[in-house]
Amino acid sequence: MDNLKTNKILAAFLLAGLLAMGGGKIAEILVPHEELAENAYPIEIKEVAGIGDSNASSNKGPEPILALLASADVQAGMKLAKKCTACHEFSADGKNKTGPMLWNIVDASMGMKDGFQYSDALTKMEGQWDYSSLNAFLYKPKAYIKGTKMNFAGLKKPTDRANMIAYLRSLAETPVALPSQEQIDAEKSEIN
């Protein structure tokens, strides 16, 4: 094929370009653009009280999780905690990263880590990092503590946060008692 020829065919090309989008202005101005008051077909949808309201899912907490934690499976929670091994340090001896340290995390002072520095929402914090609070913390780190640099989604099944947490418990010399049938049974008189 020559370079004529090929010339040609462009130019044909751009020309059916610059006819479309000439043509897509003109109408534009033959048929201007207007914005409805209102809806052509209005939907009217009932509100239900209680059945999808988005409200009332979103301000429900983490379901308890002490009675999971005597059946809870470590292994699983290891498994689980692979995930945080970009930002976290598990062993005894390691150090802080992007997150702190998690050896003996389990009744720890919250924002008392040696030598990592927490956002001013987690040092305001008082309190301990006991096994509600862990379950509150995983379930949805951003709801939990409005302010902290943790950028982790949670863990939604209540399954999943007994697992983690159970692996976090095994993570010290001495491991912190399981919670008692009272403790479990506190938690389940204050849901209800």
Contents of the next structure:
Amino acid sequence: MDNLKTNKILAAFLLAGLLAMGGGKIAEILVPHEELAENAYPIEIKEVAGIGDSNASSNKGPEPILALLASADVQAGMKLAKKCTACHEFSADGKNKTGPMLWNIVDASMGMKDGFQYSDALTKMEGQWDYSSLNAFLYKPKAYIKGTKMNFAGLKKPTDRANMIAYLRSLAETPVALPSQEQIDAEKSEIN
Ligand code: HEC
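What does the same protein look like in the form predicted in complex with ligand HEC, given that the last one was the form predicted on its own?
Starting with the chain above, the whole complex follows.
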């Protein structure tokens, strides 16, 4: 290392030392209090927003979607499924890839596709992929099943989830029934 460089580094250390010793005083001169306050807050807000989602409803969980299913757009759901095809196949003779094949998934038992190695977290889940559990899972997979190995952020828009689930419903020889009015009402009072 040449001398000039060494000197510069020494100077930097000295300055740092002085700043540390001079403490508040120098800091006050260099960075007035008001400016500090201004800087601190936006950073905090940004971090909080980064963890969740920028929209205000992100902490409330998924909005109800049963009412949207009857009028959902299966074609739009099929287009959305491009987000899934890196990991999933959808056809009746589809194979397991990074994720299990998804033909006949609505009302199927969770974690039961033949020959797929599920995570412990999903294996432990009991129950079915009905409309509500699919709504919750697709909203934020890692929140609904902590420890799932499905690396997908989620579909935040209720219409996207409804279209996606309507498409999944269509992937069966006999698609399961659409939700009844009672189920729609029950879901609304449960979630809201
Ligand atoms: C990056 C890969 C990846 C993407 C993208 C992805 N998935 Fe998955 N998915 C997985 C994996 C891996 C699992 C198994 C999770 C486990 O075992 O914890 C899974 C599991 C599932 C299950 C549960 C299946 C069962 O048999 O229990 C459903 C339903 C599902 N995914 C739907 C979707 C949909 C719909 C999309 C697109 C909107 C999607 N996934 C996008 C990798 C992915």
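For clarity, every value in this text was computed on a predicted model and none was experimentally measured. Heads up, when I say rigid core I mean the largest set of C-alphas that superpose within 1.5 Å between the two forms. Positions refer to the first chain, counted from 1.
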item	value
Exceeds or equals 2 Å, Cα of Ile9 between these two forms, core fit	yes
